[in-house]
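Read the single chain below, which is given as structure tokens and is the form predicted on its own.
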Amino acid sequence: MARAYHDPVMVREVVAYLGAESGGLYFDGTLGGGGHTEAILEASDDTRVIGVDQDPDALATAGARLERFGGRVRLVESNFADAAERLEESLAGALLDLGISSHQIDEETRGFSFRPGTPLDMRMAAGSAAVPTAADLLNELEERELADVFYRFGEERRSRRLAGEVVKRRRTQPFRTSDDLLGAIDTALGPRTTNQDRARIFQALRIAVNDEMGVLARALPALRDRLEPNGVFVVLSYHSLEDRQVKDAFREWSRDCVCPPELPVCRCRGRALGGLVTRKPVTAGASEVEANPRARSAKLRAWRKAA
């Protein structure tokens, strides 16, 4: 049961370029069903994981998977930036895999789909009275502040149209499922709209109520300051805003000097933090997208830390 959770994407390269095979404590701030950190810990006797996730689903199923490895898996339930930022222990590499597990797409209670009757949920961390769901950023956000979510996250160009046609039906009936929104952007887009471009709606709703841009900003630096010499970052996204965030922080990371071109003398650190490992994203193999066609769109970035 614990395997049918979620397909881990690209393990073999993730194990790779982490140099598991070398032993050491590695952070995996997104453990999902747990793929990812079993083959980590599989990679040697002497690797240990840090396995975060903020469902509480994914660390039962997780744990259950990852038993047999007692000790040299600790599990904490947390946001990945939370985790990093309290993070104490020194790190051989890191990982995270910004991807939305099968589990969760497949749950319809989750509300991550747009299947007929599907609840506006979307919260990562499930049932978190402290996370607003989907629903309440369409019933309470000012029209433009809806239209900054369409147009940022889901780099939709119609998106005043849309933010407009759901503050007009939500004065007569509150959204509460998938079929609210399909309608208003099957209104607001015109007959032309494609499932992509439903896709693109739902998942900008998604970014917001996790706040996933804030989130991998804050883990992406505090990470890095935990990774040892020679320790590894790498990064799977699924998103170009999130693939881009990455590949922006991992370059400036790697500069000599990040001052900025009018200054005539350097005033910043003056040495690179690190080097990039991969210059261009690595992709799945044909037979991988084959066998799982949610790895279609996943960009593998990884840096490695100064000696």
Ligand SMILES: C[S@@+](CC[C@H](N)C(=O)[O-])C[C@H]1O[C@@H](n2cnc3c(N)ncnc32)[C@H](O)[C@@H]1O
Contents of the next structure:
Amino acid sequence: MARAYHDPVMVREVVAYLGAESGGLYFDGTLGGGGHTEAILEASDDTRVIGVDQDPDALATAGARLERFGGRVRLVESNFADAAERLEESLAGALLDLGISSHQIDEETRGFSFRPGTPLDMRMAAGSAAVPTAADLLNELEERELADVFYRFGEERRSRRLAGEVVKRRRTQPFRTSDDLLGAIDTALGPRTTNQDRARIFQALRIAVNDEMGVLARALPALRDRLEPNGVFVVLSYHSLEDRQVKDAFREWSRDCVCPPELPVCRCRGRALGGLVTRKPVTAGASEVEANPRARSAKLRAWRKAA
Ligand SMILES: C[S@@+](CC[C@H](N)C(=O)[O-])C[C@H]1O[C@@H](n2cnc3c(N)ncnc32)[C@H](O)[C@@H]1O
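Having seen the form predicted on its own, can you show the form predicted in complex with this ligand?
Following is the full complex, with the preceding chain placed first.
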């Protein structure tokens, strides 16, 4: 049987936190295969969705799946931060289901996996000439910048050794496929290197190629500002760096006073912009994790804008 394009995670929870049964306009910044958007649209006949993805392949798949909803769904090929900043309407809710889809991982030509012989591409905006590929970064970044990518985005403590190995190897042969990077990782990290280590390094490069942390930092306040009073923001994240960014933003927006402690009187807005809907991240239940291993690392956080 053909594998599904992508099995969406915690669909019931996402629809419930967004309150999609009450209708309104929702922003799905990570449309993927359209699973979450479909559930949001099914929750009420009065619901509409702006579905955004930077991958044209995802838009084509989701477009076919969502055709039956006609004008209730508007598809936009864009980075979600750019789309959020351009948005003129106010939103009943916003959803970001971060990272990449199962389909993107399965498509060998996209270069997201470390299966042998996979080209080092990793651009979510497939084929975009404006975005350097993973191979471009490995071949062109300075050694110090490469070490920074492995350290900051891969939390790799042997980052300098790995960057040195990459630079040494690229002098004789440029990096082209996963085999080239796997060779450098195994030499730099030694015989005890695990697949988890390899996956972390590949993920670090993916984060750098797509500027994932920078884009999220722009999208969070932009979407918050476009929420209606009582509008809800739901984010599903899959690794600690992005979860920390979401947690810190939601906490900060929920504080009444954000002045530095040394200020004797409050000089800030003095009023929380909204409140946490989830105090701790919500995780998938055992049966969902068993059916969909990708759900294991998912953390759902929700925040509600003040009335
Ligand atoms: C985890 S999948 C989303 C799956 C989707 N919720 C579903 O139900 O099928 C993430 C999707 O978001 C897209 N994506 C990730 N970051 C993006 C960004 N900054 N801007 C636009 N799309 C992005 C990816 O191309 C991918 O298709």
